[in-house]
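Let's start with one chain on its own, the form predicted alone, as structure tokens.
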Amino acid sequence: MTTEIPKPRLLSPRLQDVLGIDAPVLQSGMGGVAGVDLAAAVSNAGGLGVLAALRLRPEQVRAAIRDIRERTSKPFGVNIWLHDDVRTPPDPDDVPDDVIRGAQTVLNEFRSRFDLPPSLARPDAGADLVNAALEVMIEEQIPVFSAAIGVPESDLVERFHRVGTRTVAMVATVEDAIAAVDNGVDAVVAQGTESGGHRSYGTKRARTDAVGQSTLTLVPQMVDAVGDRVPVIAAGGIVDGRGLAAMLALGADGVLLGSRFVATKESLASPVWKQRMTTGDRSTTLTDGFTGQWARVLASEFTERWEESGADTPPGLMQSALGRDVFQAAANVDDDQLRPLYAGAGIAAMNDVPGAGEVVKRIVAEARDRLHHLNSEY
């Protein structure tokens, strides 16, 4: 007769009930990073892997969803922005001439490095891909819809619920958390200022307002405001099990990690991006120079020059369209000074590039050890 070894107690039974995951670790849906391989690996390890769908055409979103389903039977999510000026791209002809001229003047300083011609041209009109992607997600009945950079409206949440899809909204203020929960979302992510990538506001704010609150102060406030209604997931500066243990102690139900998953084997990030995340100087800064929206990135020559210039960006994602030739040329040669390398403030604690599944298991094990140690001490 064999005795079955009991499974260890879940760190977050509530997240298992709501999202169907065993490990309270969610992967951020980062553009240029979070593809099929990464999402499947995280989900197979018990966390929630998330596909980045922003800027993907509808047929690409559908193909990626079906590919993930071939690779895992576990829950996974699909992420997209709901920002007002991204979901409905503004008309480039409405942007003042001085805004275009100012942004292009800075970009022209870098075009000569790649033998690119100078330009003062207006950006192309952005394609309306967000709403089409949302329709695909609903048709495909994805397990989890991950909303960012904007609060999903109640009608959209209800449409997802009708096909059995859970909804998670990343927000950076208590007010947006309350609005998201009132609209019916199943969980909220509290995005602290230490988070890498874009600030999760539905409209662009002034830089001082975009900085936001520290994860350490935002999480307990959000737990107090909506934690009795939905799970609260912490994000920002968390890269290991110590961070998970700390957030659980603050009342969060789990964590969402971005930077830690950038530096994994399955990530789509370039070699130099992974190297910069795990070695050498890892200073970060907040900039709108790459996309037009505020984002925390690794400090670089471009971010320094953009800050010095005082130039304004056009609305939506037009800035990324203006600089597409420069940023693509930099990407082609893996130049770390002239392309956006999104990174959170906690990356100094990272020093390796493991598999994504190993990251999930390691973080859970470290958190258990930390919590067990604290319980035994007190």
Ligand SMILES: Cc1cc2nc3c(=O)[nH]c(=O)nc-3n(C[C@H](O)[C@H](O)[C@H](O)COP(=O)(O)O)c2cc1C
Second form
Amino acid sequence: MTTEIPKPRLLSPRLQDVLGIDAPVLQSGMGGVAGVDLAAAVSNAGGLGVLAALRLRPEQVRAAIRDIRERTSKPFGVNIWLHDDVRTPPDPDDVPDDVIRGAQTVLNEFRSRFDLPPSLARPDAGADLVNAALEVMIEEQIPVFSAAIGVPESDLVERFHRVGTRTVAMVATVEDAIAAVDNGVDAVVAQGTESGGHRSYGTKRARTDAVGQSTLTLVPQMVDAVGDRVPVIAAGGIVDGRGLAAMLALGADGVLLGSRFVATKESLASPVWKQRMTTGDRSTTLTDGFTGQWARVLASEFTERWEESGADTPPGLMQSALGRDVFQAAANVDDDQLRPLYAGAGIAAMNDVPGAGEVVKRIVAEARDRLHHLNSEY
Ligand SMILES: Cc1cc2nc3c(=O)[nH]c(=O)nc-3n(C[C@H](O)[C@H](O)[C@H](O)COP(=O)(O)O)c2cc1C
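Right, the form predicted alone is done; let's see the coordinates for the form predicted in complex with the named molecule.
All chains and molecules follow, beginning with the one already shown.
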């Protein structure tokens, strides 16, 4: 007689308790990609949808929070970066002339393609929007605050807790995970180097340090370091149920996915970006040439030329201001070689553009089947 092995439970009670979700799948806040439609679709499917607040004015953050509340009664998060130089933008006048000249000289090569005038100008000082966005999130008593690229300080965590908001911090080192948990966060996201987008460090590192550790090696270390105190969520290179099953086996409580949700119907990414994420050559690389901070993007003519030039970037996010005319001109004509298409190293396993709710359901079903199958085979 064969005994039926029950399908495994995937969601740990503590992650369910902290985030109020039904599926151990978080969608990453993604600037310019994760708006109300995407976040609401993920939350409605039982995962945690997360709005991206980076670079939004306070009234836009408030409107998006109110809008998502109209579309879902489930918990959702709002994400922002806490990078030192993003929270308090540096003064462009303090940047050495040769750094501006070096960066502008490379950008000028591309300006000529779009008939843009060459420039050696300094960028504008970036707007200081992070602190204003944080105030709106606290006033609106959002369900979950998602911090990245900088460890939230204990005062900030406490202010969120006072209004009933849970806090999640994405970190790329064990040291930052311990600091975040000491500061009171309710969960940490372990960001491995496969991740698409920016590296979650509060200050810029040298390229070799910015590479960081793979998800496979980072997650168990973080589980050992802080897993007895808070849930650990794995991020980087996970695009399907195999990835979720693997991360649960490493001791994570759940997963956070960015790239997989870029290529969904509800994401705000352009059609060309979604196509590049799901077809053809999907090589990715780390570059600081688009924003000034290290990020994983689809490899392109721009990333190759920027690296070869050896140019330095100005601090903070000034590089995005320096190159704005080039990147915008490329976006206007759907050029995929001269603008940032953030993407993680796991995308080669993606080959469709489904609805975001379907992604959550599929990942959970596949992980459950995989673990059940392993259980019954061995
Ligand atoms: C297009 C894109 C934009 C991103 N923007 C943000 C952001 O605004 N805030 C943030 O915390 N992380 C951002 N990330 C990084 C993710 O939080 C996460 O580390 C990563 O997506 C996980 O790896 P994966 O892309 O392989 O799933 C972004 C990632 C991508 C792909």
